[in-house]
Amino acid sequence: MIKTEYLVIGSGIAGLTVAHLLSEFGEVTVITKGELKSANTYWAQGGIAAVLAKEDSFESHTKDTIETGAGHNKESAVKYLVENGPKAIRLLESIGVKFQDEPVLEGCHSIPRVWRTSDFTGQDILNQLIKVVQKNKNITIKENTEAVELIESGDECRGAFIRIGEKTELEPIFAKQTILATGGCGQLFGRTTNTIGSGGDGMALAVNAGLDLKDIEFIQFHPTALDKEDNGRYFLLSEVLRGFGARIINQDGIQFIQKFDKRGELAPRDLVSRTVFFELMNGPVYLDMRHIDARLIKNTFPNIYKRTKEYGFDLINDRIPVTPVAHYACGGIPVDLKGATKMPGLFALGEVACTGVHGANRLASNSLLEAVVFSLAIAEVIERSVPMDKDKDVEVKDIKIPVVAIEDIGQIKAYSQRLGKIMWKHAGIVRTSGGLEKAKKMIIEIPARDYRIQHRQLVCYKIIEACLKRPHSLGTHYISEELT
């Protein structure tokens, strides 16, 4: 049995960064299911959209978040979030995270305001934050261990039954507030950006537990990834490629999406990434840089560059072959503007959590800035409750653990590969109603007993559901009744 004042499920960005703000309130303990750096913060490319230029406004970048996401978001949260933005950027600067001089452009912003590291944003602000946190005595960190069920005591989170490693029997670790910062759910899809654990564990989590999910239908997919599958996801190519003159081709050399919206290739990711789908039905599709000064491409995307000659391709002289991916999950738990869930005890944060920001489709590079703005609304409330929960025990009398059935491995990623299957097929980038019903059959079909699956299944029926519920089209929800 542990015992923990705070306990921040997953270490990504938005876990890691909450776990140095409470360490000054107390104990933090910080569970992640693999390794620190298995996060997907570690593959973000692009960087933090936030408002730092004297020619940017607060209004511009709420204005481009709340356009981009088809007008679903929710304005307070929206501005919240922008308006938190410089304050965000200084906490990274302040544990040693050095940003560029100027911000970059991306897809559907007015002006640059995409501050970046280097071209590996995410991996050298995650490499940072892994620095502080382990040098920190307040916080304990227990890598390869894994939230399978919330502790419940009345109405109330008190912790989470944790299995550590291969072990067949679960723990229970009892906090006085329990955070989820367990990203997403890319891979529920066949076709992915995510690592490996991005299962949606955070969100069955909170269904388990009594929770609703919100606007979990809009699925954000990323048209430009490498067409090259690699141990059960695919290698991004930024849109910050884009931002710097990058063009998306067809096999013929000619650019298509131009044809659809005059922005181009920055125009909103669900509309490049349907326009890519469709043209694949024709053949390749290709990001082409060629006509870019070499030096410039090594210059200012050096591990990109280093990355897809890896995989065989040449930046500076190759089409590099691209294909839409899961990538960003807009909704899932709902939470208020402090990161509080409905059930008290219990927090939500990053890409696990629905705070309301990204509506129908997220704007780029908004999803880094929302971890560290909805950390520091966390430390906040929390702050506050300090005095009461001094004399508080965590530990929950007479507790009933848990027993979990556990497959083979084998088993598990077998049946994991057939669920990204039948998402990807009809919960993807084009639905039909049709195609999600065959799917909810298909789904509560497989005979899975191992809990592991028993969530991906759980999050991937919500989905369904979700998309059926809205029967037409918005943002990332593309619902064609054409297509079968």
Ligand SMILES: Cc1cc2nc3c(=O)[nH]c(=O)nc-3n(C[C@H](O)[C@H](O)[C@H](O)COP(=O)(O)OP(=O)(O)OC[C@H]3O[C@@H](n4cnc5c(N)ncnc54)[C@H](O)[C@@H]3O)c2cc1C
Given for the second form:
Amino acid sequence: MIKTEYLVIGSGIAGLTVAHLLSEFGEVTVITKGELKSANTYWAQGGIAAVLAKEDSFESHTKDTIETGAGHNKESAVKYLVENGPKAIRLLESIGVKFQDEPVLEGCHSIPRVWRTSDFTGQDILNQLIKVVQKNKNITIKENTEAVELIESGDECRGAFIRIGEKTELEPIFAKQTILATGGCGQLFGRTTNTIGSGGDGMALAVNAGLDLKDIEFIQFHPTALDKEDNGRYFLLSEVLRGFGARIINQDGIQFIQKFDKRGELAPRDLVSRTVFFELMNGPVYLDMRHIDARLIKNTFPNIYKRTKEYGFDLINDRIPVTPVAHYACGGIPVDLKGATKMPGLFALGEVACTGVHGANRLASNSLLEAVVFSLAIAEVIERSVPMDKDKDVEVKDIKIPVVAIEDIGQIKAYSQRLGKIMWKHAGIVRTSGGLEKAKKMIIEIPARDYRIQHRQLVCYKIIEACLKRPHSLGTHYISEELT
Ligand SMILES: Cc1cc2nc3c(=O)[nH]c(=O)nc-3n(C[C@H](O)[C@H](O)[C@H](O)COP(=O)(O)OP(=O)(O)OC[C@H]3O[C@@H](n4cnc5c(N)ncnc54)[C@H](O)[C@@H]3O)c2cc1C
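Previous: the form predicted on its own; requested now: the form predicted in complex with the named molecule:
Below, the chain from earlier opens the complete complex, with every other chain and molecule after it.
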């Protein structure tokens, strides 16, 4: 039987940052479904937003965040995020992350405020975090270990039931505090930038333990992923490219976003995604950098350049075909300003959580920031809590280990793809009441025996219910007719 003081579920920026901080106060166990690097964090390209430049201000970052979030944001959370931004950057620097001297511009930021290490900033940050946690004697890491259900004792969370590798039996890990850092749910949609592990597991775990989800109808769709599926995901062409002057053009070579918003390519992502989505009905849409100096492209975006080449396109000489894709969950498990859920003993942070920071649409590069700021917040409350008495405190008598059905991976894949198609078509960029109702029925009809399908089905259902409860378009939630 495994006992630990702090159980961290997930190994992206949220999980590893909080693990690093909590290791000062006690023993931490990090479990992660795949390999350590298998996380959306690894693929973040743009960077991390923070007020560090002289000409910037907390007021400006707050205003940009709230304007992008369509005013649906929790203002106290936005202020907390923005004001703790510099501290978050210092923390990353203290573990060896090296940011460039000048920030870059992304959509809806009033001034350049996005700090990057390279054009693969997420990878650089995660590599550094991995180095630090692997060296730490107070942190045990378990890869290929999946949380399947939370352990409930009375109204408290006391750890999780886990599945190791392909084993068919579950086993418990008991913990005094459990921190869900399982990331987003982009994989529930047929087209996404998200890694294979981002199927909304943490949200399903929370709902199964009696918690609600909040703002989950606000799924951010990114307008410019390279239109070529690669192992269940689409490669992102970062907004920073557009910050550098990349244009979105139609098959006739005409820029068309400007017709709908004077900010053009740097208008809010929901508007750009919708406009691209409708234009795709007339023919292909491209990202075009051919007017930009070749050396500048190669020097500023060496990784994106190389990767795009591997897909058969040249950023310098070609128009790159693009598609909008599901990218980010603005909502999730509701938490307070200290990352605590309503369930004692359970925290949530990173993309799985809903702090209220993003409102109805996320400002670019606020999510890496949110993960670090709320890791600091969780560490602060936990530091003040009573240490665990390892023998007495965590014991849960008569624990009943759940039995889960396990189907073959081909079947799981087929059902996941079916769910993905339904969600993309009916709960994607443009939603209608009829489509959402239809999707609800189709989702329930999928025979969910395996826990993985049950989890996905549950979160899809919750997203659709949330969409149906919001009769007017707001932020990323766009319906083409009023619901009756
Ligand atoms: C292509 C791309 C580019 C992006 N660019 C930026 C950017 O420039 N700036 C920015 O701020 N944001 C960006 N984002 C968003 C940002 O990367 C994510 O929101 C952030 O990395 C989420 O971090 P996280 O730690 O919450 O989740 P993740 O990094 O996704 O980590 C989740 C972890 O949980 C594990 N997990 C999931 N379920 C289970 C389970 N049941 N049991 C055990 N482990 C589990 C996963 O395997 C993974 O290790 C980007 C996202 C993508 C996809």
